[in-house]
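Consider the single chain below, provided in structure tokens and representing the form predicted alone.
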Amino acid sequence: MRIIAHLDMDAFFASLEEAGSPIFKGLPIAVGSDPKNGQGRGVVSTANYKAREYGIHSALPISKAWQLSQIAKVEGKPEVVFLPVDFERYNKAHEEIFEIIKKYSDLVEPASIDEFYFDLSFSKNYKEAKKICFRIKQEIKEELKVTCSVGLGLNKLIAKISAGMKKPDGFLAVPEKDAEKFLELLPIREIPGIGPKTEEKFNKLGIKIVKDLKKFSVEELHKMLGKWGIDLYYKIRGVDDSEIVENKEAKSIGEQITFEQNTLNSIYIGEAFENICKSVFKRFMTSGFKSFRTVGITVRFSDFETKTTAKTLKKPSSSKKEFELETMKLLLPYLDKRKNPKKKLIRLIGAKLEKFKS
């Protein structure tokens, strides 16, 4: 019998900040860009559950988050504590959580900085697997002073969805016999891979929940959505054969910066880009990878049009100088008429490395 667990940290960045500073306990916290009294650029990375009561959530513009904080203040509620992102702290906690899970399972896949899949198929039954999950939850709470939610299921799909159903600090097990019925009454958006556009497309056809979606044949979904339609046909029936991949390596290392003001000032952009490249390369040097083969950049204009350009090098490289030189060559055309004929101001730039060799 296959038993897969999915562990999802609760408001990870914000919870770590709260746990690390007693003065923040019980206060609404938003981690992300500096709001600059409502004039800041960028977005919220994570908000704790107290801040979410104000309507603040991940990816919300930081200026909007600040406005919601001020509304709460007028209503007599605590103002939101805005904190910068501290990836060093979060990555350290990620490694500590990974080591805790590894005590109980030989097969663990970090799905992101705050999510993990692990195999508990060695358990006799779901009751025994549940006990293991609660030991992991308790150890994380004792060691890091933060909580997580865990889901159990016959595969990664069911485990992930069930983990999200009982947040925060929750647990839900969905045995194999109940998996398909468990999915049927869920909104279609709960199925991984169904985004806003696909949801809107189905909503226009009167499809709101998974049970409605099951009316379509595999051929019909294939015609509507291509190959993804075939995958979806099986997902909504609880079928997911994807394996847990323990040594899941990063596909890219990159960073972006949103400017305080839209600009085409080449000196200002150049200095910011140089700092981004230094930070990206520093992460590459500590990643354990031996070399990279592809470099790339991202440019977002003031009208939010976003362009990405990449170059595959003739041979693998580990040279900082080559990385900086090649990415700068990719960026420069966006500062003049070659790739920016209307001379649009730039809002965001980014640089990245890809195609690594261990």
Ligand code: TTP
Given for the second form:
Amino acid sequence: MRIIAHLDMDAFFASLEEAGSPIFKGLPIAVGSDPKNGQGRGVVSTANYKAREYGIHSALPISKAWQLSQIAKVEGKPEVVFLPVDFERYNKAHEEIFEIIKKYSDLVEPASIDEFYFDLSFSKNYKEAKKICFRIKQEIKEELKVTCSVGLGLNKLIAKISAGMKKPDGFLAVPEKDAEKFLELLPIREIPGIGPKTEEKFNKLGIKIVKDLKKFSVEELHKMLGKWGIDLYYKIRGVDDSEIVENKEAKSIGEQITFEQNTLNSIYIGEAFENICKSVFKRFMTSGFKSFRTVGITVRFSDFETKTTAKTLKKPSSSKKEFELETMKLLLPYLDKRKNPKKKLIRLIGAKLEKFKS
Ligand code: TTP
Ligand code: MG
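Structure of the form predicted in complex with this ligand (previous: the form predicted alone):
Every component of the complex follows; first up is the chain already shown.
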């Protein structure tokens, strides 16, 4: 019998900031772009649970977060502490958590900066596996002073969904016999892969919870959603055979910046782009990867139209010069009529590296 665990850190970036500075303890914290007294652009990366009570969450425009903080202040509540993103700190914590989990399981997959899957099938039963999860939670709490939530189930899907159900500092085990019922009652959006668009499409058909979704045959879901529909058919029946992949490589390292003001000033854009590339390259250098094969850029225009282009290099590279040169070549056409004939102003640019080799 497989027993799979999924661990997801609670309000990860914000919790680490809170743990790192006693003066922030208990205060609402938002990590992300500079709010600049409400004039700032860009978004919130994450907010701690205290700030979530104000309605602040990941991807919310930072100006909106500022407003919500000001409203709270008027109501006599503490103002939100706004902090910049400190990837170095979060990567270090990621590594420390990874090391802790590896003490308890020899099959661990880091799934994102703050999520891990690990195999506990060697435990006799769920009770045993639960004990291990609590030891891991405890050790993380002691060493990093932050909390996480853990889910247990017969596969990655069930484990991930259950980890999200009892946040923060939560735990939920869904044993095999309960798995199908557990899934049936969930809103369809809880199934990883069902985004807002798919959700809306199904809601229009009166499909709200997973149980409703089961009315469709595998062929129907295939027709509606393409190949992914077949996956979904099995997923909602609790069938997910995907393995835990050790050493799964980070898919990409990238950063982006939202300009203070929309612009087409090539000097200004060039300088900002150089800074992004510098920072991305620094992260690549400390990632442990030897080379990258693909470089890419993102451009978002003032009307929010967003373009991403990438180039796969002839051979793997680890050259900063090559990264800067190739991404600059991808970017330039968006600054002139080649790819920007209407001279639209640019709101955001980003650069990324992909296809790594260790
Ligand atoms: P999540 O695990 O999605 O969020 P979280 O850990 O902050 O909160 P939760 O308790 O709900 O799990 O993402 C992990 C980190 O990734 C998060 O701390 C910040 C970053 N992140 C972004 O930068 N932008 C985003 O839109 C999201 C969702 C996350
Ligand atoms: Mg998290």
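Positions refer to the first chain, counted from 1. All figures in this text were calculated on a predicted structure; none of them were measured in a lab. Rigid core: the largest C-alpha set superposing within 1.5 Å between the two forms.
After superposing the rigid core, the C-alpha of Ser317 moves by 2 Å or more between these two forms.
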